[in-house]
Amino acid sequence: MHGRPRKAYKPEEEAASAAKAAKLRGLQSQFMANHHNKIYTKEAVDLSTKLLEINPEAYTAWNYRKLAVEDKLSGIESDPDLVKTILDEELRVVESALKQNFKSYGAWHHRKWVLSKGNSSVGNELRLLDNFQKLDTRNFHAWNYRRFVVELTKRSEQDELEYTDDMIGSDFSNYSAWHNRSVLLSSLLARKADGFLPNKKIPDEYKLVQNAIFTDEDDQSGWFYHLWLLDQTVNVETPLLTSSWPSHSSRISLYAGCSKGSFSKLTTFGSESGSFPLVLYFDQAVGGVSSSTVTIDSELKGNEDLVWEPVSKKNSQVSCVWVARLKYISSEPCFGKEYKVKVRVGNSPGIVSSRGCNFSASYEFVFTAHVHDTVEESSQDGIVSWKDGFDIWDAESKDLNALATLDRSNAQMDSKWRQEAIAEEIDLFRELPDSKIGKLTLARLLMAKAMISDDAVKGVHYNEILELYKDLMALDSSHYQYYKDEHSVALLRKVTSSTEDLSGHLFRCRNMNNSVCLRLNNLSLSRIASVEKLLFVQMLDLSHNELHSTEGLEAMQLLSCLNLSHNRIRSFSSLDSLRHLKQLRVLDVSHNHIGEHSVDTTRYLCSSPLSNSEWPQDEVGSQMPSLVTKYWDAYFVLRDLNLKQLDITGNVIAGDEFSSFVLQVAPKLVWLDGKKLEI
């Protein structure tokens, strides 16, 4: 374990290990009779030593002399002196214990129970541990105590600080040291300690990890710690609103149903409910967006109390994507007029992170809203193409400008100590001879420098991530496949970092009201990345990728059309997140691996409704019993979706049976598989 090779026994072991089981087996026989029968003598308790001897993994005995010691303290508890001869003498029996097996889970929990019983000194506990240190020095077991000995003690994280210098001075690889350091640093750093601010302290840690690096180039150790480092550059504690839809200066051409009217090149949005998503994404997960932090002012009626609601799994109450629905037709007539909306986020106290930092950087953005006077009730029964009726978007347009809020994150942070420290690490890199470990962490840093550049040195940043990645995939095949996925992240923040790369793929769909297509087909991609940037598209091209999941369009609340033929899903689970998209009314599935696999985890990557009692049975649920079981995965998706048009082919999954199940759990097809359905 952790490159230690285990040594082979030798006859005379393999014999004393006979020995030592056979009175192993009989030691156990009667320390179980004494511990069903409640038996709490000295001998009894003599005998659960003798045990603990030889296998200190026994945690049934250790289980046992908690309960006698709280038999023999249930008669003493006034006598002091009694009580500490009892719990010094535990103290001893793990002590021995330990010697047998540094890493005894029971040992290190019944010496952390007893000292928890408050009778015992703990002065001693740290000198016994440096003892013990030195034995094995990273040990996670002797680590995880010394942290509970050392708030026990009250000791400085200072001095502990100071510790880990002296133990990573003595052997760089000692990862459990880097470890406890890096916890260490979080607090100190967190609270602004004395001689402990980021732009100061963060560079100096540098250039320690660095030594660790260049002694023992093949040491994860120091590799690690630098990883860590480099995400305390980059990341900011405390959350920041990324990006919102609509965004700030923009202008959105709002209509009631279906209108087959042209407008011209604004964001336009048709919705029978006469009400539109306002989208929020942070940085981080957050808590507490609600009408008291987020206020509206706006002259459309109706909006005074809305509702902000997580875009997340399992109904968790933090998320990166908060949605409202603002609404824009209400009793009283408004169509044909222009209404400004301005959105202060953050003005009131309340939004948290999930790491508990509040929000603090308060923003304001103010967007023009046009409500047609147009509004026709009927529907769209035309197949959406994916081929025909594009329109190529205009490069010099500005409408992109308004249309994307694109890195307002990095105006809100101090980035200039970061990027010099960030700089002063690639050229240090570049140095180093070509190894994976090497090219992954100047891929990583390169990264990191590209999200808080300037738009005019970014191309060149990524054009070098992708090759370093590239070259990845090549020199190291077992983890081809993580490679792949930060080599998507990066050509999606190289698409997404500017306007003019961003357009390239941007395109008007004429049929669909001029609504705004972007495509990504034919890139090879495996992940989805820098959705935060493309809250605005309505249509998403992802066809002919290797895509195994959707995980991260659920931020992408105005996306109406989505084709993801010719991917990798395996199954409808993978779709998941698509259950929040709730414009989205056309799906292209086809030609993927739905189905293929007998035994197939992705589906379990949404409930089951075998394993949820409380399941809301509903009509086709009742109906359709056996399908709905066989089918969850593909029913808990469709269900909750609104589609018009679905095309599944080219899946194992696709046949009669499964086409009649989705014509039951989605009774608002109109296009199934190419073919118009008879209603």
Contents of the next structure:
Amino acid sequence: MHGRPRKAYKPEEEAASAAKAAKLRGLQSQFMANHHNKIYTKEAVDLSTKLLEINPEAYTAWNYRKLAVEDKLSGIESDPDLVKTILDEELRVVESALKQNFKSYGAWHHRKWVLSKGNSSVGNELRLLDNFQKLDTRNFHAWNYRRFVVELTKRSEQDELEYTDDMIGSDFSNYSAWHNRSVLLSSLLARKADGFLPNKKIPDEYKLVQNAIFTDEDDQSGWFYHLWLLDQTVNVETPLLTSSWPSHSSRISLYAGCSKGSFSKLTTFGSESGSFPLVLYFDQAVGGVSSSTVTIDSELKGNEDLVWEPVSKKNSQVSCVWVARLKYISSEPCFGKEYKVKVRVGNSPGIVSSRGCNFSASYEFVFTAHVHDTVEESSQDGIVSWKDGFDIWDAESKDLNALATLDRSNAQMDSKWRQEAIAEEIDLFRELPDSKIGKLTLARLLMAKAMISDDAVKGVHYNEILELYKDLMALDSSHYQYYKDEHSVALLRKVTSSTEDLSGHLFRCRNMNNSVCLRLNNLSLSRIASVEKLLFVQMLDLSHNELHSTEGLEAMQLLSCLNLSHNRIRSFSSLDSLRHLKQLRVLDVSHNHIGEHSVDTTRYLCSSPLSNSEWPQDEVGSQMPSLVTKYWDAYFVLRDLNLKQLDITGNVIAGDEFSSFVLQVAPKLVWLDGKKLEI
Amino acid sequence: MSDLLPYPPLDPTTYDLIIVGTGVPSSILAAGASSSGSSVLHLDPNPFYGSHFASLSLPDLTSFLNSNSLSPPPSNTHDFLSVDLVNRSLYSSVEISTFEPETLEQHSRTFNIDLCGPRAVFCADESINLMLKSGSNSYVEFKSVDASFVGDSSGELRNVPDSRGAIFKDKGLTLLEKNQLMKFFKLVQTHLASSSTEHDETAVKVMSEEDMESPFVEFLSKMRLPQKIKSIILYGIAMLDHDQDNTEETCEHVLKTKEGIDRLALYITSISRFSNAHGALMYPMYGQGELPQAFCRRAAVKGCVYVLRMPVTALLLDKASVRLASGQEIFSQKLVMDPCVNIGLESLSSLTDQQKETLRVLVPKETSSKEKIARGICIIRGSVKAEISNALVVFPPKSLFPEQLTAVRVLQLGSGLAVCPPDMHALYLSTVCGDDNQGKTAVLSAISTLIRPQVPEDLQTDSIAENDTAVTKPVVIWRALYVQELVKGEFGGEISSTSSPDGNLNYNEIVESAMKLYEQLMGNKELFKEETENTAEEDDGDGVEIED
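The form predicted in complex with the partner chain is what I need now, so please give it after the form predicted on its own.
The complete assembly is shown below, putting the previous chain first.
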């Protein structure tokens, strides 16, 4: 039962409970003796009944009864009446045990077990459930068992949905009923049952939950359900391709060698390896991206069997981001030519979301790759400075349009009802007088609207969202970090929402041969978002923010320079996602909190080097095992990177010992903490 | 009592208290006085219990309403210290119409019709407290009134959203109105919680002293509640009679916020009082007449002597005794009379001033109260609201017609309460009024809004088919309209009187005045004190018996 204060025992109650305990101990030891000696006589079983009626939590006793039932049943299998008598007795014991404590796992499990033996009346089970659910409407054991019985008896989901109607009608604070409703509706909507089309049903559900929220905005149940509904409105089950690099109809210039590009165009890419990444960004984690599900049609040789890799944590075969490396310098040189590359995603089925939905509509995009024969030899060993030498980006926005798919193409989404539903909700929640949850919901709704509406109105929405989260941060300090993160997400969405907004953050870096730098510094960002629109970025300044982790940056496969100075990075584990950035050469993590916390929980959460079979065979690992053990998190990140320049000053971890360790792990390093290394 | 011997002599002939009339206040007094050890003789001139609070069959009800006087002819022995008493009818403008005599004939025994309707009790009512205290609750069984509505001239009935669940389910309120109403309820609840736990200044003052003294309707406006919700709160929950919006005209009837909050508190606590009752209101099985009977039974258990069909014909002033219709003289220092008993005009003229003073409560007064109550009873086939049997409907002032000054309350009760045959309902209406016509107009207007207009006899058969498809409104089988005088109880030393039924939905004011009278009569003894100590605890456990 909810909301009942626990009372201290009176002396006489304590005495009674002591007596009960003594009696129980007696029963228990007798019972255990029976159990060990496999005695299943009537007296022995009755003893277990007695025990369970006093203490339904005696799980061993339930198991003993199962054995006893099996024992009895093996003797009389042929007589259905006798079988029924035996099982009915079990059901009776469970019922009286549940009357003692209806939250006993053992009792409910035993009942399920008995039911699985057959011979039970569905009506009885539902009647029993009605009683228990009346006693405590939010008893999740009863709700779980209800779902079990429903499945067993093939009771229709529509009937069950009506039951939640009744339960919510009698008390709309019944979170269990709302939850069950969301489970049932998900299933009914997914299999498109008669009368359960999302565009009809979801608006009805909004009406129901509005009543709950407006009647009592302090009650959480409705808000949870509203959040679920919003999720149903915004998210489409089938995975979509959000963006790619190169993007559709773009032109990229490719150079041989390690040029950082002395060209004004953003679309210039050079690499020592003679290949460029092809990045696919999906709206949800998918698996099954391979050369058979994604076909490439191009004259670039040697790309027949592309290897697609998920850009995610090790061993995970699902990811939002997939990358393949296309070779543009093959055995026979083909400089100075233009190549059309046609990419067809979802050509054959196989791309499946983690929820099990197929990427259904195949999607095709084409880009042009211009392979140049001139190799620009630049002072590749020069230090990259983030301080000065930046010019305002003056390119026409047309240039930018070609860079990235700035707008998600939702043409295939039946978005009209979704937009209407969200617009209606926004109007409604603007009316709800100030409350924390009201503001939060309004912010979420506006964000949802911004995601599925035209760009023209987006800016306005984002400003309102940012204001709402600012208010919330001031109002509700205990959830400050959550609001802060959401604020960051909204801010980044705003920045990336239009070419105008984005170009305000783009600069030309003189020292880097005028290459383009995205500067998102001093925005008090605590989280990274909207990366799908920034796949083209090669130089990124995130300094002077409040970032704890680089999660999200792994998608930016072209990134070669990254400034994370003056953030709140606490360990190298937080930089783990950078391991996927094969082009990264310059990294500034100075003035963070690395090494500050003696107990770094992320270190414990990550796999320990001791369990990793690779490292002892590693050259560095065998050379200086003690340092690797000490700095193993740094070791794993730096080992996989190919850094030329690293800044770690202003961190607790920095020091001579760590510097010498870094030199070993990153042999190609030229600049460490602004000093040129002598090689 | 034996019917064969109409007037058997009573023994003993001396009592601490004689009570005439078995209405609710008289019965409470009888039960209270007997419980505290006094010897009580409880008389009623009628052949039934309950007096003006009785539930009767239709013929009995008709004859009771129509009878002007039940008193026997004045006794012939004219000794000058004897004062003749007469019964005066409280009812005027009685108008009874039977539309389907055969139907009524068929079911003549199945009606229990209240004289003082519409009347229901709040679960947290003082009358319920008193029943629990006295132990008389075991004689009555209550059932919940399923729903309450606010109506208007269009005939549409809107649910009274009186609880969290009801607000959630309500279809008539906008989301914002739901929000405002719930906020208001929460404010009231916080106020009640803070005022009940602590009385000192440390308690958070949810509502200011100034607010509490302001008119309730102004406070509601201050809470920014829209007109629709204000009307629901004032008339559908606080059960006010008089228009609160035009405060200049009726300033004596303006309710203060403090009183308004008290009324809401009664409603809110009623909803949660008994777990097996849903809603705030309930109604006794077999009619309101069961209530006075329950107290009488309790009194009888405690030794009170009951004689029905026994009018008191005269007071014998020098002997401190009364003369019964049987001719017997019974002695008592204290006498409590029914509100309809007066001194006969013949006797009055011969009284000295001092005697008049002693008898002052029985001296007929020039219409002591300006207000009367117009009541209506309809036996109907069908229900005013589909699928709901027991329901309260309130028509706020001006909702039926612009000149409507006071709220009209309507209570529909079904066969589940054993007050009428199946398929029929008893519909009670009442409104407070200044004169008979005004009251009857309002009651009739409410009736015509709720009930299908009566078709002339010869046309009835032809139009039935048409009516059945077009209108789902119920049909009236029998109707009574009457206006009842309001008489307040009075303490007069040796001779006192009790109150007549009032215009309220519940008995709170009647019970309060009875308790006050009891204290005055018995010298500040607390009513049912002993019972409180003996039985309070177990009573609290199971409460009033209510079936769902």
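By rigid core we mean the largest C-alpha set that fits within 1.5 Å across both forms. Residue numbers count along the first chain shown, from 1. These figures come from a predicted structure and were not determined experimentally.
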- Query: Core-aligned, is the CA shift for D388 between the two forms 2 angstroms or more?
  - Reply: yes
